[in-house]
Every structure is written in structure tokens, then in C-alpha cells.
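Here you get one chain, nothing else, as C-alpha cells; it is the form predicted alone.
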Amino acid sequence: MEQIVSVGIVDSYFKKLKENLTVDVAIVGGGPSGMVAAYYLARQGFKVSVYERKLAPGGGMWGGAMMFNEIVIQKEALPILDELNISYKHYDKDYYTLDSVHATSALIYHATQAGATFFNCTSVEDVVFLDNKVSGVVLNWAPVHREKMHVDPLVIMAKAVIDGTGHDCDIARILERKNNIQLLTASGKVEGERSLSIDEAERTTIENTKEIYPGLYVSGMASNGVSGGFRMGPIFGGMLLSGKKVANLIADNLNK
């Protein structure tokens, strides 16, 4: 029994890893926008892998606000909730509340059911840069990255990469810092996130969701961080709509 358990896990994991060394889309960060993007891309038949450095995907959605596990969604995002059979309640005007644990677990379930593959406890420490285009990600274990151990990574090749790393915009910063390139922003650099302004942030989260360099897209809070937008707090409609928008942008480009 002991051997069956161990060998079964090792065989299954390495089969999964080997099958995903080349993908259509690599999503860095398993927050709400990344999971929505994974769902819509995988549903269209694209090969999608999500890389999340923490034990559980979900980003800041699990904790609601100050660990009050409720979040707010505006009506524009309700079609996504309805499609994924996520429960919500009307609160006031065009705003709705929902249980953050229910919503986050539903996003994980539907993304994986659609065919996306998740690799948790992994960090992306660099990108593959070929012919002036982002062509993949450089992958290591999250504890290796956290402890600054000198362990060489593996390479995942991808036709498109999404920076869904949230406030830190890790992938955009790495690309800019290491390659002396200009991003599709006002200054050509990562502008940095501004302070909280909910209405403005919800609007610009979607507007700033785009391809910022050939092969590299941004979604969710990373889109505002890269383009100098505001943060929004525990309202998640813009995050979900950003994930759907970036999926559509990538699907359109890959289908050309």
C-alpha cells in the first residue's frame, strides 16, 4: 500500500508536469482574474496552466475584507456568476454580496473542470525571451524562491503569458528590469499602483487589461499596478470581468 500511494503520486504528477511543459497560455497567479481567464480559455480548447506560489489558489478573494468572508460584486459581473452557478444576494442598488469561500472554491472547480491545470507551490522567477517576445516562463518551487536557494529552474514554453500576480506585478517588473524594453504604459515602465478609489479602480482594472508587450498580458490588480491605476478593496466584479477580457484578447490573437 505504501508503495502504491507514493508511486501513484509521483507517476501522476510527473505525467501532468511533462504534458504541460509546452502550453498555449501560462497564467502566473491563481487569483480571481487568473482563474476566470483559465476557465474561459480552457473551455475554448486552449491548453492552459496556472502557476500559484501559495498552497491554495484564490488570491485575496478567500479572506473577504479583514477576514470577514463576504465580498461585493456589482451587477455588470453577474453574468459570470450565473454561468458558474455562484450564489449571491442583492444588497443595495447595483451591488450584491456573496460568500468568499463559496465563490473562490467555485472558480477553482470550474477552471479545473474546463481543463485548466493548476500547479500550486510554484513560483515564476523569469520569462523566456525569444525574438523580442515573451515565449514562456521560468519555473521553480515557491520555497526555493522564498529561501533564495541556488537551485536552477525548469522552463515552460507558452504562446501567451498572463501576469496575474496582483499588486506586485512581478512578471512585468522582471521583464522590464532585465531586458531594457518599453511596456505599453505611459512611461514605458511599470507605473505602480495608486491608493484606493473603488469606482475608478473597478473601471480601470478592465481598461488596463491588455497585452503590455508581445506575448505578455496583464489582468486583475496587476493591470492597474502596471498602468498606474488605483486599488479597489474587497469588490471583485472588475477582477472577474478582467479575467474574461484577457481570455478573449488571447483567444482572438491565438486564433488569427
Ligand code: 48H
The other form holds:
Amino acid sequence: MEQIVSVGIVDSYFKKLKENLTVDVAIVGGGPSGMVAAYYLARQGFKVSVYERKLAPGGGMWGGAMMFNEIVIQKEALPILDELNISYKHYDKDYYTLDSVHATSALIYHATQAGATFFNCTSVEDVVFLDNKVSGVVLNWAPVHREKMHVDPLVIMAKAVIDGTGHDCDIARILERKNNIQLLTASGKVEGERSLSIDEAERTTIENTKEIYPGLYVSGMASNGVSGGFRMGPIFGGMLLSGKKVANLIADNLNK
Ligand code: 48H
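Starting from the form predicted alone, produce the coordinates for the form predicted in complex with the named molecule.
The complete assembly is shown below, putting the previous chain first.
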């Protein structure tokens, strides 16, 4: 019995890891935009893996606003909630409220159920840069980073990589810092996130969701961080719509 449990876990984990050493799409960050992208891409049959450095995927969605665990969604994002069978209540005008724990767990469930493979407790610390294209991610255990241990990483090859790392836009910053390249932004560099302006931020989140360098796409708050967009506080429609947009962009490019 003792051996069955341990060997079962080791066998299954390494099978999963081995099967995902090469994927179609590597998504960095299991926040709402990354999970929606994972759902739509996996549902279309793409091989998708999501790397999340925390124990639980979900990013900034669990905590609502100041830990009041409700979030707001505008009507444009309702079709995504309906498709994923996520409950919401009308609040006022075009705005709806959702229980953040229900919504976050539903995104995790649907992304995994659609076939995306999650690797939690893993940090992406670099990208694979081949022939001037982002061609994969460089992985390590999150505790290795936290403890500042000098341990070399593993490599995952991918046809497309999504930076869904939220406010930090970690992957775009690493790509820019380490390689003498121009991103698809006004200055060619990471512009940095601006202060709060809800309507503007929700609109530009979608506009800023794009391929910023061959092979590297940005979604969610990382899109705003890279292109100099505003923040919007605990309204999440833009995050969900951004996840869907990036999935469509990648699907179109990979199906060409
Ligand atoms: C592995 C990593 C790494 C790394 C980070 O921040 P998120 O929730 O992402 P989004 O953009 O889908 O959603 C943003 C939203 O939650 C939010 O913060 C909003 C709407 N803010 C508005 C405002 O005004 O404040 O999730 C990103 C995830 C997190 O879980 C990180 O742990 C993870 O990415 N992550 N995972 N390797 N290098 N960097």
C-alpha cells in the first residue's frame, strides 16, 4: 500500500512532465486571463501547459477587493461566464457581481477539464530564444527561487508562449532585459503600468493583448504593464476577454 501510493504519484507525475516537455502553448501564470486562454486553446485541441509559481492557481481573483471575496464583471464578459456555467448576479446598469471563490475555482476546473495541464509551484525564470523567436520557457521550482538556491532549470519547448504573469509582466521584462530586442510597444520596451482608470483600462486591456515579440503573447494585466495601460481594480471582464482574445490570436497563427 505504502509503495503503491508513492510509486503511483512518481509514475504519474513524470509521465505528465515527459508528455509536456514539448507543447503547443506554454502559459506563464495561472491568473484569470491565463486560465481562460488555457481553456479556449485546450478545447480546440492544442497541447497547453500552465506554469504557476504559487500552490494554487487563480492569481488575483480569489481575494476580490481588499479580501472582500466578490468581484465585478461587465456585461461584455457574460458569454464567457455562461459558457463556463459560472453564476453571477445583476448589480446595477451593465455590471454584475460574482463570488470570487466560485468563479476562480470554476476557471481552474474548466481549464483542466478541457485538457490543459497545470504545473503549480513552478516558476518560469527565462525563455528559450532561438532564431530571434521565443520558442519555449525555462522552468524551476518556485521554492528554489524563494530560497535563492543555485539550481539549474529544465526547458519546455513551445510554439507560442503567453506572459500571463499579471502586474509584473515578468516574462516580457526578462526577454527585454536579456536580449537586445524591440518589443511591439511605443518605445520598443516595457512601458510600465499606469494608475487606476477603470473604463480606459478595461478597453485597453483588450487592445494591448497581442503578440509583442515573435512567439511571445501577453494577456491580462501583463498586457497593460507591457504597453503602458491603466489598472482597473477588482473588475475582471477585461481579464476574461483578454484570455479569450489571446487564445484566438494564437489559434489563428498556429493554424496558418
Ligand atoms: C510562474 C508566475 C510568474 C512566473 C507570476 O495577476 P494574475 O491574477 O493575472 P491576470 O493578468 O490574469 O489577472 C490580473 C488580476 O488578477 C488583477 O490583478 C487585476 C484585475 N488587478 C487590477 C488592479 O488594479 O490591481 O495572475 C498572475 C499569476 C499569479 O498567480 C502569479 O503567481 C503567477 O502569475 N506568476 N508564475 N512563473 N515567473 N510570475
